[in-house]
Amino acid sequence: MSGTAAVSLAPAAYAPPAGLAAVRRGAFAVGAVAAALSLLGAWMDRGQFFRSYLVAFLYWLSIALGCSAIAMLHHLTRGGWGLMIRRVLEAASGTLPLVALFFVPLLFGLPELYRWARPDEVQADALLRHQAVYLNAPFFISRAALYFAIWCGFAWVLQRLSARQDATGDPALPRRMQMIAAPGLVLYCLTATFASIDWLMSLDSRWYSTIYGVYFVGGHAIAGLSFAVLVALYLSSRGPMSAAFRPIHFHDYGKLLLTFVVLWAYFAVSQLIIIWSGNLAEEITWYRGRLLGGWSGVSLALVTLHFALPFLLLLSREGKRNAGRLSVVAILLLVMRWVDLHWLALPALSPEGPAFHWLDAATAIALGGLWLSAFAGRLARRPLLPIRDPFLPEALAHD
């Protein structure tokens, strides 16, 4: 079938697979058995409870973050191979209003996670005293609606210009979205390197990077197309996309894949080249405790999985084409992210070393299997092609 003659087709030719009804109730039922698992873990253990949701919180946020930015990528350059991707991407950015949700849980474990927000070491520190300006509840609290607005507005905006370009056809619309993308994905990079500021480098007040928001950045876009790779992977095995996607299709995202996933480990290097060779007491701290401590057989899992197995694996031209090692490589990628987080996170709150806790998998699911069910919900809804799009033709033709 030409490119051509899959455009001219109804957008019921494209529509999403029943499977994904099934998806859905399953993925909310195993989320709601995990989330009743980790309410009693939180009575049972406070303080290991808002731990493992933090990270549980960070890694669902990076993956519907990661594919909003994506999804602006896609709009800013036009190119063909975010078309093949679009329904996916703006599904998971779809999400971003339940993450948002997923966020309000943490404030009532500030003082569990952070030593600014507990005021009797406030004021028994002169430097927590100097940051709280900046470094207090309300602003905190502030800040983060700051940033879920911003991200929730610019989805929402690209996904209603889609939606009509979907019923129009209108020509200009590309170059609306195109428009709205660049400063979306500013403030994109903007917002998430303070966030990362907030919600990470904060839980120890003491230590700063400059490079730190650029590391974030780089695990979400890791993270969001890995997760868009293993659903296309799961579309192209079903009709009616199996006949759209081919082998090229997912040569490209391996060469994404394969770009994000070196950019993320020179952001790694880059930030401990700077610090090492600084030599500050107050900086040289961070990696003290995860690269000589308990934590170093971590530090050494992610550089052997999350970027050397990742990296030749992807140099393979084959490898990319073929589904069973792409698959292969996503799910190491986003295991790896998880583990990344706990790196980032909890060396400051448990410093003697990683210890597994069932929370960590509790929270991890639940959270997982609520916004799973979200997303199989708004894939759902619309035909899993932009239909109406200029490039489609030349999508489905690439080879």
The other form holds:
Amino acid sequence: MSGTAAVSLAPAAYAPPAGLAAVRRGAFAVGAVAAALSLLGAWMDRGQFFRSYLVAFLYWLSIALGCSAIAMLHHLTRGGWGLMIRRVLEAASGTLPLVALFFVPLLFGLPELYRWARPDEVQADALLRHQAVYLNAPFFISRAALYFAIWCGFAWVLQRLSARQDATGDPALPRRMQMIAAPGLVLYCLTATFASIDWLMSLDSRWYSTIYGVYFVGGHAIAGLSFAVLVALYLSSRGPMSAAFRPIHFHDYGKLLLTFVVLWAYFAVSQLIIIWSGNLAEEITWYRGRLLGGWSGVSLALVTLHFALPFLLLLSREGKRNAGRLSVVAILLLVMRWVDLHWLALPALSPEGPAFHWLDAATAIALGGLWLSAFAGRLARRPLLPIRDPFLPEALAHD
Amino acid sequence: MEQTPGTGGPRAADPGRPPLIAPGYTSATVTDKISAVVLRGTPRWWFAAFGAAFLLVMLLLGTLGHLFLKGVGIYGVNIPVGWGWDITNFVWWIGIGHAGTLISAILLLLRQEWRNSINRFAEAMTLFAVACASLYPVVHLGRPWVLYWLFPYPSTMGVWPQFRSPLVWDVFAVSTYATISLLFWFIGLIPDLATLRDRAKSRFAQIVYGMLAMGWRGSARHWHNYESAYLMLAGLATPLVVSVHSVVSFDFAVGIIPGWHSTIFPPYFVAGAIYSGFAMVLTLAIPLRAIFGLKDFITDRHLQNMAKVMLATGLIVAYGYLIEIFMAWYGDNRFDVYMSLNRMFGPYAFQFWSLIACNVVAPQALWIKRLRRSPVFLFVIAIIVNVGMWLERYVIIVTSLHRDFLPSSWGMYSGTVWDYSTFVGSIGLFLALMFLFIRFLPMISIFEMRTILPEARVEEARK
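Beyond the form predicted on its own, can we have the form predicted in complex with its partner chain?
Everything in the complex follows now, all chains and molecules, and the chain you saw is the first one.
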């Protein structure tokens, strides 16, 4: 506990690095160019555009939502571990209104993506007629509006309380944030589950799995934490935060990431074992399309690069403490999240195998550039640590 | 050593974190208070309580004797309901065991110091619950004397177990779990056994505790090895918290019975296990701390934390119920739809709605802080959750089986008096073991409590 005295709590000590402004401008420029290219692609090949765009949207959503959920988990448990990355999580969850905006173009592509949005097919299919009470465009859109209202609402309220804490240091605030985070997490799990059914599972409306929402949420946790760790590593590589971060902080994040990776694999393998053993025609087809044929390579990549390799790398102490090695794992996981979303979404639309299209990259870069620019802008607005949180000295002196 | 229990900084004085131990204690008074329960004479009520539990053990043995003479026909199981109370009880007991491992291993790795006063008896509870649980599949075998066929020994008959069957995975999962839990519990006891050895007055107690303490002298080297071993075991035990009940859920989910074949089963069973386990810890902790005057160690904050864990896991369980019903509607599989409706409005509707009332509705009261603070209220809720989790397994097992795919093979199920006596007898076994434990071993970890004393902090800060 000897480090406590040496720690400074002045806001100026945690001013955002100057490089963030350049990141903001650069990301915006790249995003704008890619967005223009994507629009051109939409004009050339409408169907392909919406497929690519769906995955790109879900990808950046998963990072923003994952960060928001981890922030709520931090408020709920009042764990000291979250303080060092709280600003990163808050900046990312603050972008959720922008992500809601990203959702809007999808509304123009519902018939291209979903069978339930094509009236002639619904007429011809008894199951789709049954599901039409739930899977119809007006209800689909109102649900999406509700999901985003809840996600943005909780992020906004917690953000405001956090800003008030910076200003006043009111000791009652952590408790209030805890009280908001609890229902926030419950609602997040429910809305994310139904969002996963609406946006992903209904691509192939014959197939269903009760663990699907949990798997989706697990993916958010990995995406959010990998991104937050990567930003924390970037911040810790230059002043002023290089003095605040210690290897033990990253050791903790590495452990948490390891936990999330193992949980994700556990959800995935639970689903596989149950469906494989049951071997029912309506269920196993989902795996047949993914494990055999053109998508099998992607499945193998998920097992090795989304689970086995990160697992082994994160198991060792050095893998968690060494900035270089941890950033490799975080980048790998962020890439594999994108692959996993492809694997979830696209076999329903292109069953013969993965057909990489330049629009996949263009849409992902377009949304990513705009999103990162907004994120960097938000991160630069406030001190990089919640300087008046009562537990910050403890977190800084963590040994 | 990093992450040893109790190295979390000056937390006791922090705002928002009430102390984990009432003020005014020192190492010596903590040791006195906990070891006195074991070392002073046996209170009279203990004989009465243990005697009552022992009578129930006799009931269990009598029932099992009858079972071995007559066969499983004495139970209510039939075709189509081939699994009844026995499997319900097995899953119920094994679920209860999960809280002990979660508290001792996962909360240790998460550096949650409040676990220090409840881990010991939660671990004991785990062991006894696992003992009760493993009884059921064995006596249910029909030919329990060929139990060893479950193990993959090189059989001269050339018969191997079916490795694709989760029932075989169960054998490995439960026996591994029992072994690790026992080791974890015993290793955690060693320093305290040495304390009892040093403090015991009678020669006999000195010898017994001395042998069990395995030559512990408390040297720096001992502590160093001890801490490494303890952390390593915690790491090994952590996946077991998830794996055991996942395998139990596979017993159901890998089949294609509507109501069993659901991919949410593994995480939802694990959450249910932790839910019922924490309910049982509260059921035991609240009377124990009142009887032995241990409210300074198992504080209201401990009870509140456990209540919060119960609320969280209860919500996960409720999520499981919800998503199962939604997917039955969404997928429009006629058997799934029928099963869901039959559960809600069929002949077992009473059990189903009771389970919803116990597991989903009642625990929502835990959102209210004032109620979380009341030990009496928590005790009532914990009992309700224990009942609810038993009903959940009963409903899952019986309602899924009793209406087979063809109406010609439909049937009804109810337990017989032998089902009841086996269950009540196993509760007696659990309680008898628990009473022996609190009489002869320290029910709170003495040395881990010392690490969260304010004086331990001062010494640490000086270093």
